[in-house]
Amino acid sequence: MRFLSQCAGLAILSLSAGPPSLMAQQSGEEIFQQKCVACHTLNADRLVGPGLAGVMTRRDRAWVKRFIMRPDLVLGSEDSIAAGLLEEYLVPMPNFGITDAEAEALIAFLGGGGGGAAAGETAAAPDVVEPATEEQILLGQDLFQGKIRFTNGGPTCNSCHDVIHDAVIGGGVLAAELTTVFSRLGGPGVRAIIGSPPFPVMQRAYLNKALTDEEVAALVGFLQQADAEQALHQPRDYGIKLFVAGVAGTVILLGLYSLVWRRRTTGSVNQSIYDRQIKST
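Taking just this one chain, and keeping to the form predicted alone, what is its structure?
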């Protein structure tokens, strides 16, 4: 409903404020900032995904539109271009449920017709991630495993993700393992995903619970350290420890139960009643 109301407002403004192509560019820019900026730049620099400068001259317009709207179907169709992008960038583009009108607006904004400005004309290069301090790394370590809660109450990272680090308890397996994420995506890419998650599940999990800039910087610093020192850390094997703890716990409980049951009633209650009746006769 929000998008429809925006389009209605733009249509009314277009009667007096400018040509339809300008309105399409503005709408496409807004959609780009909402759904694309976490993974893509408007110049040639790669982030999580490729930079989009000149994308409409490199790719067929129909292919771009299909990939914007249903990247999951394109990736699952053994499309050679999509397969090559996934092999290079490793992270599959999520399906944001972009409509036909939104796709057209994005294509116009990226320079694919309708008067949109070519991507990259005013775009700046992604920021360089500065080295984190020791305090930031320790904060990121505690935030990752939940020793310190996020300011806005977002879920703990290791509820879904794992990272090999001696100082961090093992995490979940619902999402990607993050030990080498810094090498795979680079500092700007990691920061972009944490600061503005592009994945629908993360978006829902952190809805109205966005991380602060300090928390983003701390997590990026921790993941950078975990990546750089991965050879020094070993994955924790909880299997044998959990088994031993289970056996020990069972022995302790059985011992406690046996102490409690020492004073339990033995024999038949009805038998003692019967014996008393016999003596009284």
Given for the second form:
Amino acid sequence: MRFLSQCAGLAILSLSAGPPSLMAQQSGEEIFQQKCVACHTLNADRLVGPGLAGVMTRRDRAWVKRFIMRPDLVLGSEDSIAAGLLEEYLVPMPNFGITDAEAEALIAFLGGGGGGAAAGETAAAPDVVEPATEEQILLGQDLFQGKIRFTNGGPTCNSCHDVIHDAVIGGGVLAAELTTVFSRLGGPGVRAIIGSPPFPVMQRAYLNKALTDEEVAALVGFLQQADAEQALHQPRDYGIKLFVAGVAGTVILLGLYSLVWRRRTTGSVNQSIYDRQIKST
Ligand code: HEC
Ligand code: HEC
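Now show me the form predicted in complex with heme C; what you just gave was the form predicted alone.
All chains and molecules follow, beginning with the one already shown.
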């Protein structure tokens, strides 16, 4: 009952809200779509963070509210639930400056449908990322470093990020180094972050300059390849180089030894012949 009336209230609010940019009057679902969907699904699937289906039954309401409003404070405290989550999900959930009213709206949204109703409406990110084609990876590489411009004019990724890759020369250091982001956040997580960035700096950079689906897919493919490359290819590469250097070194040393040795044997053979000749005369 309480949820229904809250829903009705929210529906009226959002109907009368006019432009959806009026933050205070956004519905929980709108806020979720804008600020949370990059990292959370409404079902049980893990993205960057845990799937939020059933979160209102597995956690205390006050805890959820505190966590949504100040994840940094809760994570920084001795809170054992937060510590356990961080250990499992590795990335700390950023603080989005969620207000009290927004947190209430989000909680109503999360608690109500049990994920069901809400999940139906959200075209939740499919949890499998199709493997990228060779062309997509190359396109992603060119987009990442600005050899090819984004359709809607957004800034190149390497103006803020760096990635270690054979074909990409140094990028920015303003934001995280992205070489291993794929193993850290997983395909769906990376795709969600690139598609609708939850980070204010990145959000502002792509405001009204959203990437196209093809661009997102290409960048995800490129980041996956960069990750795989540094995990497998580079150490093996060093291994081969070391091995080759070792073999070459051994061959050179053996060559030197045998030269020195032959001269010494030759010397001693000559000497014995000389000695014999001396004796026979
Ligand atoms: C950048 C990714 C990211 C964004 C965006 C994000 N979260 Fe999170 N969230 C996480 C991670 C990661 C965790 C797990 C705890 C941790 O590692 O900090 C988490 C945990 C949670 C939890 C606790 C879940 C549980 O199982 O106890 C709730 C609730 C939550 N987030 C709600 C939200 C809401 C609401 C928003 C939008 C305002 C949001 N999150 C935006 C990454 C994110
Ligand atoms: C204006 C600067 C800026 C630009 C341009 C930018 N980002 Fe970001 N990005 C950030 C910031 C800031 C963060 C937040 C985390 C951090 O501090 O690194 C971030 C976070 C990320 C993350 C999550 C990193 C992690 O370790 O959790 C990914 C993935 C990402 N960006 C990909 C991209 C891609 C792909 C592009 C190009 C389409 C791009 N970014 C362009 C600033 C930027």
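Since we're looking at a predicted model, the values are computed, not measured. Positions refer to the first chain, counted from 1. Here, rigid core means the biggest group of C-alpha atoms that superpose within 1.5 Å across both forms.
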Worksheet item: Is residue 75 one of the residues whose Cα moves 2 Å or more between these two forms, with the core superposed?
Response: yes
